[in-house]
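Encoded as structure tokens, the following chain is the form predicted on its own, with no partner shown.
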Amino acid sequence: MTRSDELLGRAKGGATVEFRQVSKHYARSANGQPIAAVRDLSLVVQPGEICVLVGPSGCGKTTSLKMVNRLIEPTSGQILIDGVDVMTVDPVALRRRIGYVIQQVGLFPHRTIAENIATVPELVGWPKAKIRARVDELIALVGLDPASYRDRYPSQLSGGERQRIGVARAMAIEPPLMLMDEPFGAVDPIVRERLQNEFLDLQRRLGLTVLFVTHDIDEAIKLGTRVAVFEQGGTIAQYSPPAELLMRPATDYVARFVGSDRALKRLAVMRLADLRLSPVSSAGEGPVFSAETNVRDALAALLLAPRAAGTVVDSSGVPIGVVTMETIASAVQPVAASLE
């Protein structure tokens, strides 16, 4: 087995990724003097979970993700995957094992979006019918039809379209681990929150392990498991599941960066699962929402319902209650008090 093989040699479920005091120093100063762009990273990613890198522009976000697959190599300290020090492990090897999706989704102009997915699978060695099979069921996954899709060129795709197709590229030999650097930053409002809600489904049900670089911290609290909150000379200022973030911010740069509206942005991570939801009617209540539509969503709905409740139904449609405005209010109010 090849140190490559070694590490990320799952097929399936995601990897552990440890950052172990990680800093990156580049010698831009008028006297030479190292600046650091990433400095004493430590944090650990576990399988399945979806770490989010947010903050502002220049913190050491993008530059902290592509010392993963050693686009950028450290100046000190140790990137571990599944115990495996990146630096031990051949760079070209390394990246074909980590699905890497980026802002401008790469595709291959020139290349059909089949030869486009079948890229890794190709450099690989895999067998023609095994590479064909692969590039249907990953066309399928993203949402989109391969009969249709298959033949065509990145210039014929949407913007939306480009995107999920990279999706399916970076996970053509299902990687358990998948770096996205502002995946969704170059579509428009109404696409992003719908490949985020797809890139969500889609992760919940393989279980990779995600990295995830974004500057807007809505979309860090609605996909994070976790979130890493970075400052300008690249340090963590906090890293914590996004409700913890919400109510317990760190220090002060969190609260501004997080927002005025922190009680609001907590019902994002909230799920009506979660509420105490009144009986079921027999006539049935409004809008149907999933169980695990979060809360915001549910009131912004129940706005614009002629009538104030909504059921709630199970993964298999039964309903298991029915939320209301007064619904929600009770549960927002200790919320906000906390937050006071």
Ligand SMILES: Nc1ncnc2c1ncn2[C@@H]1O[C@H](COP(=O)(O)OP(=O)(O)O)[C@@H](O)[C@H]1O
The other form holds:
Amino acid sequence: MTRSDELLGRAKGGATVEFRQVSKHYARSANGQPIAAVRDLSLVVQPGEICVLVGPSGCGKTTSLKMVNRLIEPTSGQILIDGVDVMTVDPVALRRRIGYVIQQVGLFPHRTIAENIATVPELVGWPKAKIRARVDELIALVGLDPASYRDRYPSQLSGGERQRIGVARAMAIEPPLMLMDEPFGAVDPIVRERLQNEFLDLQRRLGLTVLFVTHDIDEAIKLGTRVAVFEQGGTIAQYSPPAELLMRPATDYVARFVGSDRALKRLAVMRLADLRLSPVSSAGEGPVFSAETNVRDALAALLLAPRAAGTVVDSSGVPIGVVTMETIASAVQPVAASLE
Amino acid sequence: MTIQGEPLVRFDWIGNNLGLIGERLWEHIFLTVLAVGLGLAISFGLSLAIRWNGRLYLPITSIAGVLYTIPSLALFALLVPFTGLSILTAEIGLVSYTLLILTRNIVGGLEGVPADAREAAIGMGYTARQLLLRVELPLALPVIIAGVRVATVTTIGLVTVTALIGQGGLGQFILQGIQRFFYTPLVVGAVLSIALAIAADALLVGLQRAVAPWTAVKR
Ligand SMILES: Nc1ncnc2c1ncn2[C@@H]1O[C@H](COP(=O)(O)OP(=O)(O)O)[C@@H](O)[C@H]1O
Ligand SMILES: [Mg+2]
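Switch over from the form predicted on its own to the form predicted in complex with the named molecule, please.
Now the complete complex, all chains and molecules, led by this one.
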């Protein structure tokens, strides 16, 4: 058994990832000082956790991610997966065992969806029949119809569909660790919300460990078991569970990054149908909203309504519930707490 | 220049020389395929060298460019003292003319591979060789074949010139026709070499489509 078989070699469950004082310098400035893209990064990700790296563009998130599968080698420090230093493992073998979704999706334009998803299973020598079955399973898993999608080329898919296939391809051999670099960046907020929900479902079901990069604090809050907020220069300002981040930002920078208008931003991408509505009363309350109305617009209307309550109806006009200020507040509770 | 009473095409001559016509046509195809094949192999080697070190691009394409600009007749004439009136002389000249087009297209085709596809391939555990053979070359193939089309059509034209050094396939009919003021072989040589160029081009267009089904799909 070689070193790489040992690493990530077990059948089920997520891996542990540890960064130990990892730094990466790409270049030196004019006066000879090294410029750090990542500086002295230390963090631990437990099995089955989603660790989100969030921060403004250029703060070293992608660099941190790529050091895990050795696309970039650290200048100093160590990265351990299940206690094994990645620098001691053959990079090709390492990469085949880590699911990787790159920022620009990176589907192979000359291969069909099925062939794209089969990439890693083929590399590690799965039998053809097993690959075929797995491909169909994965297409269905990310919410698409295998029969109509497997023989298409990437150019025949929408941006959102491509991102789903990118995620499916990375999960093909159910790797114990996934690296995802802004995997839902290229889709509109509604589709994004749906992809996020589907992904959370999957991740929980499979118990994968995930390192997830985003520049969107809302996405970080929603997906992260823990969130690492990066600052310019490649240092971590805070590494905490989302609720903690919202309630007790460690520095002014984090407080600003989390943002005082987050509650409203979040409401804008939620539909009334996503809320836990109160039961319909016989009286028939206030203004009438379609279930597809976004919550921020509904809130604005409620502020002007005499009784601060409205009736939500489905597409055929049948009332399905009542929305009140309390309904909305409870949907953004952790955010509300941070605003006190 | 017209000779009184001489028809443009004498079909009895064609009928009597069918065997020879077939032979020369075959020779023409052979010289072309050999030249483009060798040119492709050499250009591929040069392209890999350029990929390995990008600074080689300028010197390699400059030399190939100079070769390309030498008038064909002059190049063959210069080679004769060294390699004689041989197929070697013909092929050295013909291959030289393909290098610029083929090297440019191979390098350009490989450079045109989307960076995200390349990065995804490496990130999923392709070795450098698998990356080249399974991702980069297939994606570069349409551009490479476009280069092969130009090189092939150019070479078919140049082969007629090698008739002057005793090779030249269909070119020998053209030469013979001019020397003897006898139109029939001249017309046969010219028409067949044009037809050959058109046929070869059509064949390669078909190949281009066949190797890149993803470019033909409806969006
Ligand atoms: N290959 C590279 N060579 C030199 N500098 C780089 C390279 N890749 C990234 N950088 C620099 O390192 C910093 C961090 O980049 P990156 O990790 O891509 O940030 P992020 O993903 O957070 O946007 C940036 O300042 C970027 O310009
Ligand atoms: Mg990035």
